[in-house]
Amino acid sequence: MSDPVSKEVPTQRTERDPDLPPNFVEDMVREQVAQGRHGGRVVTRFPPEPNGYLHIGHAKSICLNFGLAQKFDGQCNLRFDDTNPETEDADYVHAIKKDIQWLGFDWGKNEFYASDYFQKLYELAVQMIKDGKAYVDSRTTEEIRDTRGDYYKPGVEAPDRGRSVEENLALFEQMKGGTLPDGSHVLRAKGDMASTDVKMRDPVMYRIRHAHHHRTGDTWCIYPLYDWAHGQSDYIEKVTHSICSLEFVNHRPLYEWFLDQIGAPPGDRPEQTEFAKLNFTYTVLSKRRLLELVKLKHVEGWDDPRMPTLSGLRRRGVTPEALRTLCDRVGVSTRDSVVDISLLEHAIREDLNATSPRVMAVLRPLKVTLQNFPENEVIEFDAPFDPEKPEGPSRKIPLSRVLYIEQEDFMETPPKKFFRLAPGQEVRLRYACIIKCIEVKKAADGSIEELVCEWDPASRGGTPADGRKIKGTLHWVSATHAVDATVRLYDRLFLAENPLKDKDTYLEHLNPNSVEVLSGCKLEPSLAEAKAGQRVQFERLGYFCEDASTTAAARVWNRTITLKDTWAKVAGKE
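Structure block, one chain, the form predicted in complex with the RNA:
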């Protein structure tokens, strides 16, 4: 991440950035570092499970964890929490790594996998058994569940809880050996079946699963569960700050208890801190739901531009800078929150506004013939890519007798304050000249087919010679020079502000018009050379990004986001 200040003044890097909201995690770490806790070290980790794609919610965690490491000269490990081979896959590993890099973070050599620690975890578990702290329970899942009790009633201890160390050791060895069927036994820690904290009622540490693991293959048939694997993995990696989302607050006592059991020294072990994860209005952020959208083909894949996944946002044209800025702005707290999607949209527009070249494209063409413009003549106008820097880079824009304007920029009987084209009205063609509509040609069905206009040769460049005021300025493209393209207009995927209000019917809130594909769009000729991934602003329309599927013969652009449209708001009220 660009952080010129910390590079120039490294000694101040741990101070609060006055331009950004402070957050309690950073404040906590700063204080601990000042006190010399963990020897002043800061080691965080981002622990994705490779069973789905990363989404914008993960971006907050990534920014927090990697950001902390940067601010405090520490380290952030990328650790794949791959303890459930039935749902995980190497393809996800690749996608996740690509997304993190795209977001702008680098884990260097610190790429780890929970599966790297299977042997170590196993040895730790054996020690637990030897210490009389764990036992093999040979009942069914149902029996175990039925005896766990509930919120008001304590659980009852398992009959197998009293097995001897030798018997437990032998049984656990058999579980690992591969001769026992899935589900026949589990290894449980001896917690407290009477605890009011249900999580402490003899938590399961290992289960038998004869499943192929994407990294360890068939080496193991017993797999550790989250509560056992996660904390110990943090400890093995010497993580100092294990930051996770609010739903894990309930796990913290167990997290600490397991660390106690394996003898992790109180002064030198990872500490779990929870924060509120990111949620947005009109958005669904849960891997399970996102997977569902993909499988049910409501979208075209994990990287469909309508998806809130990092790969979808990338394809849509959103910049990593915008996402990082957004994460900084929303702050970090312990309060369940749902951020207004407009905050994201603003961050996207803000960055794109500062970085996108301006070009012209007509999405829904309306033919305009300049009656008094000489046939076969072409006039080229110089137009800067950044209108705020007129002397900067520019391109030539050709004007000829026939051109296209946007259909919605003409109205036969315009309402008040319609600063666009109408019969008898004048309007400016951006960077070119003033034109006046003198005739409307219609098809047999009454639809408008073509506009006949007159241009004012004395207004070259768009400035009328007599200084008369021209309120409206339209974007346009010369017909003979236009580059044809397909443009996909994206809108929000869900119509409801809170699509998951009723989790069973959330698909009913899917926006049937979340994508509109327009073909025959007319791009200005400078875009003939554009490459996939190129981001631009089509003036007066919005920010667009050339899609990965584009070819010279079939150009495809995606609309990242529209420009704010005050006129639409005004017109909509009438």
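Now that we've seen the form predicted in complex with the RNA, could you pull up the form predicted on its own?
Here you get just the chain by itself.
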């Protein structure tokens, strides 16, 4: 069976689709290109920190930045903001690149790192010292914080602010040389200590950190802070549009001020624009909280299928097409909002419904013996992978004397209008024939262990020869031909709509039933050759994906999502 996942990159669009919600960033860029701003160039960047895995919130930024480059024949740089060696790791770099490619985007040769510019950033800082725009402050972090002031109270200038250029250059060189301990000095820019914008009050540019860097090793022991490294890296790369989420709107004045200090020409510098992040109900997207879930072993890792990380969603069976569709549908605005998780789930179902082959699986098997079926005989029936396209690809479904149905598809004392199997009642086996329950065999504890039934040989294909009406149709699997598997039924990780309403108690909202592991499941034989990542619909049960951990000897399948929204019908599930 071939994998139905599309690997195609999103179609380029030069005009806005009128059926989609507004995207003010795209509209702005289109207008600027028409005006010839930046020489008509469009260069964006996606700047992840390699200190964790990307999550679904990042998907919006990825689609926006790479999408703009595609639509306007531009370039999107992948630049890792690797300025904090204490939390960064090369494994995160690899995972981030894999996630972006899976989502359908490629940066080509434009892979950069803030660490690529450590020497250039250092030289720019030295020039600022020479120009009298920066100085070394030798106080503790606490002392600096205590004199910064707040919105109502101006800050107090540091005693070291008056140091000579020569003394500052010498101290900064010592900081770089590795002879000074962590926290003993910082380099600060000379801003305005009376500014109502606290970030403009002599912002810190460099701090000492004797930590091994995943790319530069032990070459550097001073590292630039984000506000210093970010804008200058954009400028070095000739980025035209520096697109950030809304929490950086308060950083924009400092972003522009630093560009002023290094002499970036007004017509040849990046412009920062902020947009609203992608947030969901019943979901936590704080990287710190996600790391906590991993460390406390509430999940199995960053790629646990319950996690909102891109690797977790991929392992669960979510398609990149569904995520790109979702990002288009939510639009791009400057107003923070929380998207109902059901919108994501709808996009997932919609895409899987169009791309997933239909197959049969029995998750909680109940043995059925057809007493009038020849013992060693096998009959095969043709069954299409898409019932709505019977002329399309199909597979053979074998029927033998012993088969399995779902336990819930049988009731010994059924209520009225129960159209599945019961003593003396007939049902249709999907694609195969009609059977009737004759006897119920029970174990010593009273549990049902086997049903004895008879099949109607004249009903091959599922249609009775005498035209009698059969209201119930069951999915089933031949016992002789079944593929054994373990199936994990995943659900939402949190029960509360807003788990972080009280950040200190968010773990109390974890769903204790977020995963149910079923062993001894029986799958139809067409799945014997399925590969990890294969997505299918188990008829009547939901959409499933073979897990990355699967082997020929130990098949593991994950439920991606149910066929319908079950949460909407559950009152008080919070």
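Between two forms, the rigid core is defined as the largest C-alpha subset superposing within 1.5 Å. Predicted model only: the values in this text are computed from it and were never measured. Positions refer to the first chain, counted from 1.
- The Cα position of Trp220 differs by less than 2 Å between these two forms after fitting on the rigid core.
- Pro159 shows a C-alpha shift below 2 Å between these two forms [criterion: core-superposed Cα displacement of 2 Å].
- Core-superposed comparison between these two forms: CA of Glu408 displaced by 2 Å or more.
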